[in-house]
Amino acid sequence: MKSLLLKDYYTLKKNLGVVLLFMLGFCCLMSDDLVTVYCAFYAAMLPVTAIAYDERANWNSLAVSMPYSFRDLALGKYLLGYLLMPPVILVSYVAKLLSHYVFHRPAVSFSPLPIMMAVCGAAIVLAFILPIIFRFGSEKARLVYLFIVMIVAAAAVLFMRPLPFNVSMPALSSLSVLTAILAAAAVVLNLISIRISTAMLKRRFR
């Protein structure tokens, strides 16, 4: 598994530095708390980029002849997404600090609940997207996963923006319960998704 993750890291290495710098600048220009959500969702999309590179190089056709199981090949992409979320979110908070001290924007809030909710939401998106991509390929599934991301991002915007008609945001205890529900849903959906992705890879390459 370590070798698969290293392979994906070296595949994305050339673009990752440029992307992180771009995101740093993007986050500095935006003072919105939704930046963390955007960054988490972007990290969840990086495994899709790795899969697209694999398809161009016909990697999976070679990998099935190596001592890797289909479960290893599928699980590696999930782990890649999980491992990339923390550093990408960290970049967003570094950018918020720079924006606060350089551009005098509002102070940074380091509440763990929004971070957990963003990570759980991104993990749920990953659980829905990867089986589709493993079944149909990155090109055919591109519109599908963009549609899923747009729906989830729109839901996050509606939830985190001030609500109309003087409707107040849920209390902290309610947010804690919602975060726990999202975390449980993310774990269950990803466990199911990994099994489905493994089956999709078997069906595609046998």
Contents of the next structure:
Amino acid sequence: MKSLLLKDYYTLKKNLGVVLLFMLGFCCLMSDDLVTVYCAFYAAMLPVTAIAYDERANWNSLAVSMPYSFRDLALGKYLLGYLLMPPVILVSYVAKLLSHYVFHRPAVSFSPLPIMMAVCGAAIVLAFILPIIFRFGSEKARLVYLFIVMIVAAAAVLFMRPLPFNVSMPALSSLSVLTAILAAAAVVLNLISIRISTAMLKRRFR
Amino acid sequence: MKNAIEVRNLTKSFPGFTLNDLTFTLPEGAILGLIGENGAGKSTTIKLLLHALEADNGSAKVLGCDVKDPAYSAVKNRIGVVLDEAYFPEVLTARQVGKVLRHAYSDWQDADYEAYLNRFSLPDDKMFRDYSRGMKMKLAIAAALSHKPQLLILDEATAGLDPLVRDEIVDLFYEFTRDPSHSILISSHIISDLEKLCDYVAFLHKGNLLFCEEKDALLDRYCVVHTDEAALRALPNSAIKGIRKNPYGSEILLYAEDVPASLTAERPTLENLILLLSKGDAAK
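Okay, that was the form predicted alone. Show me the form predicted in complex with the partner chain next.
Next comes the full complex, and the chain you just saw is listed first.
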């Protein structure tokens, strides 16, 4: 598994540097909790980019001849997504701090609940998108991903922004419950999704 | 004698193509050449051996392990594979490929890999996409040989390479089989390479295995005669195993014992034998 992650890291390295710079700029302009959501979702999209590189190189044709199982090949992309989320979210916070001290933006509040919710949301998106990519390829799956992101972004706006109409935000205790539910859903959906992705990858080959 | 590969009644069907009831063995220490036209089933056979494809029927054992056994994944540590293209991600350098594979194979040898890169004059800091085809294939071969494999599976690994590079690579495969526990299964269109290299030859034609036997015994069994139309008519149809007509006469493949004393026969080359057998099949 380490070799697959290392391969993806080398593949995305250049890409990642440019993206992190772009995100830093983006975060400096928008001092908002939504930035964390965008960052988490962006991290979830990076495995899609890694799969696109793999498809371009026809890497899986070689990988199946190596000591990897189809499960390893599928699981590697999930792990990549999970591993990229913390550094990407960290970048968003560094950027927020920078924007506060350099551009005198409002102070940054480090609240774990929105981060947890963003991470769980991104993990759930990953659980939905990866089996589709493993079945149909990254090109077709990008459209599905955009659609899912739009839905989730709308949901995030609903929960994280004051609304113009009369809907009260959930209380902190409700948010904790919601985060716990999201976390449980993320775990269950990802476990199911990994099985489906493995089957999809096998089916694509066999 | 142990077998590096044992295939029994292996069958795989796709719409419009069936790899039919394949049975052959590759003894340990030997080199088996898999020959066949495009679409004959060579790559399908190799994918079945690597368990990248699931067979409909039959069984395949590689290095003593059934390919369907979950333990086969670990056995792949002892198999070096070179496919028709080197499918490494294009932004990786040879150095990075080495670092990745070090964690993939349990017996990866950094020193061997380094030595192959030097031997092939492959720059280790240049991106894979900037390599020529010859360099890419050399990198794939270096990677396949750097984890102490006992078996090499090569699928058109020399295709598209110039004769000098091919010769260099064929020499390398010879070196590999100096160890009596090392075996090679190689599929190629370039029959002259296989003739130089192989101990055994398997000929796949339209999904069927026409033969798999020792190369020298095979070449001894057949003869080629060059003759005119009149002499051709004198030969019984059943004796003709293959025929190729040209404006100056006919080239006929016969069993050595069926050659009439009146005709001058010569030992076929492997390429000639395969071509004539294919034509014989087409004539039928």
